[in-house]
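For reference, the chain that follows is the form predicted on its own, supplied as structure tokens.
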Amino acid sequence: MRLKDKVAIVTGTSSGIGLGIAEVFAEEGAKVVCVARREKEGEAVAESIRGKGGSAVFVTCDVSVEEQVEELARRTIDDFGRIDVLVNNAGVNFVKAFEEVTAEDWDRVIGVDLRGTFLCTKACIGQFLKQGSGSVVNIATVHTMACMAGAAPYDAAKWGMVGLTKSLAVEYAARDIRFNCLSPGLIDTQIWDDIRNGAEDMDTCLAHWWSNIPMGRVGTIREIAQAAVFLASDEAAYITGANLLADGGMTSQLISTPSYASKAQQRK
């Protein structure tokens, strides 16, 4: 087990990534502390970790209220003793033409994904510090590597992200406390879903689709959290101010071109 008897928070873990990346650290031998703000669904994904006989608490926090962020640090310190992995994957995603983005929009994106991911941060560095380790890993975006229209928001929040693990990963590296960002491309969760909902020929978005992902799918959760282990484990020791990308090679490919899009299908 790559994480075993270690303490992990992750945060928005009620759906989605953030739900895998606790499953997967659970079975890996963490104990988890699932943060959400939506109790019901959060307290669920704890006890379903505990059924399958991993160690999970929940703990209902608004990772953008810094008075929710201390008292969710206070409690683990309380009941577990320590803080070794910090995984700051609550976020909003968010799409709109920059025109009609609000004051609101925009302090609702940046509160939840780059200062919640501060004040996380901020609330158990000291423990860190105490312990002379940790690792904090950041789920971020292939957004931080090339944009999309309709998002501004979203990707200033998640280059900011990506900038504030590089500067810490530097200020901490000597004190064995290790920072590093996670970004995952297109991925099967609800935005997927989603994608699919909307679309008004299948074949169409498909086909678009696989043109810019160059192994012609979308990535799984699991995947995406066996990344986030990796990453907070020990067989990443000697990795900080890193941003992985998840992404089946998207932000490697030059140009998608028809003829790309139809091998993609035909491996379908």
Ligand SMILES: NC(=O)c1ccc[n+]([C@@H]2O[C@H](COP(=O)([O-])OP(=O)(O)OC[C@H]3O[C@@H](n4cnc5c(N)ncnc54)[C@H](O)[C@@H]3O)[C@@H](O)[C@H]2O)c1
The other form holds:
Amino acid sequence: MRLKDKVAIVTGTSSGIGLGIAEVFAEEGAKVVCVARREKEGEAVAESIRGKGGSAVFVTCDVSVEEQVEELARRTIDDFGRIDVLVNNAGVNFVKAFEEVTAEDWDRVIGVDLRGTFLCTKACIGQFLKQGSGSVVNIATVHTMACMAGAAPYDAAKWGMVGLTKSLAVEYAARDIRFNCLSPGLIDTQIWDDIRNGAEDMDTCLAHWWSNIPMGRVGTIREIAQAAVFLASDEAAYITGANLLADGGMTSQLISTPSYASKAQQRK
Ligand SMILES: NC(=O)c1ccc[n+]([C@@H]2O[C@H](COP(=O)([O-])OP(=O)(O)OC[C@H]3O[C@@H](n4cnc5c(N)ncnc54)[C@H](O)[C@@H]3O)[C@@H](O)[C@H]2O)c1
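The structure above corresponds to the form predicted on its own; please provide the structure of the form predicted together with the named molecule.
Next comes the full complex, this chain leading.
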């Protein structure tokens, strides 16, 4: 068990990648503090983890609200006496033409994806310093390597997240508090469902995506969760300030070469 008895706060656990991280962390022996805004869904996730023999509690919290985040850290310390890992996963996925983006859109995306990461980290840092240890995993995106049209607020927030991660990695390296980003490519979550549901022609849609993802498939939630386990765990003890890509080769590809890609697919 790679996270045995580690106390881990994971934000945004009521769906998608955050739910998967909470489940896999518990399988790896962590005591998981599941964080979400909606009580019913959030509590159900913690209950399901406990039902499978894992350790999990649920705390209702909007990561963009400072008082709620401070209460989250206080409750974690009261209940478990320490915080070993913080996973800043809660996020707003956002696509809109820049000329239509409002100041409210900007504040909402930056408020959760970047300010939320700042607030949660700030609320835990005192405890990390007291312990002389801590590992923060920030769920960023492949958009931190290159950008996508129609995602300016999201891209700005996630690039900010990488900057914050590297800055804190340097500031706290000598005190054994590590900060890393994990950047997923396209993962089998609601986003992938939405892409396929919105496709006019499925063959064209899949051909487009597979030409952009050298592995020729989307990633699974568990694959992202396993990468998060690694960064959170002592196996990554000398890794800080990194941005680990889990993207099936997406950001390594300069340009797709269809004839070669189809030959490679045939060899599988
Ligand atoms: N799915 C992908 O392909 C993909 C790719 C790259 C990065 N990501 C990142 O992974 C993370 C998870 O995304 P997902 O695809 O699982 O989406 P999701 O919408 O299923 O998960 C996001 C979670 O964050 C929660 N959340 C949103 N605002 C919150 C707030 N203010 N306070 C507390 N919780 C809040 C949501 O309720 C939800 O449970 C996000 O940070 C996203 O940017 C996802």
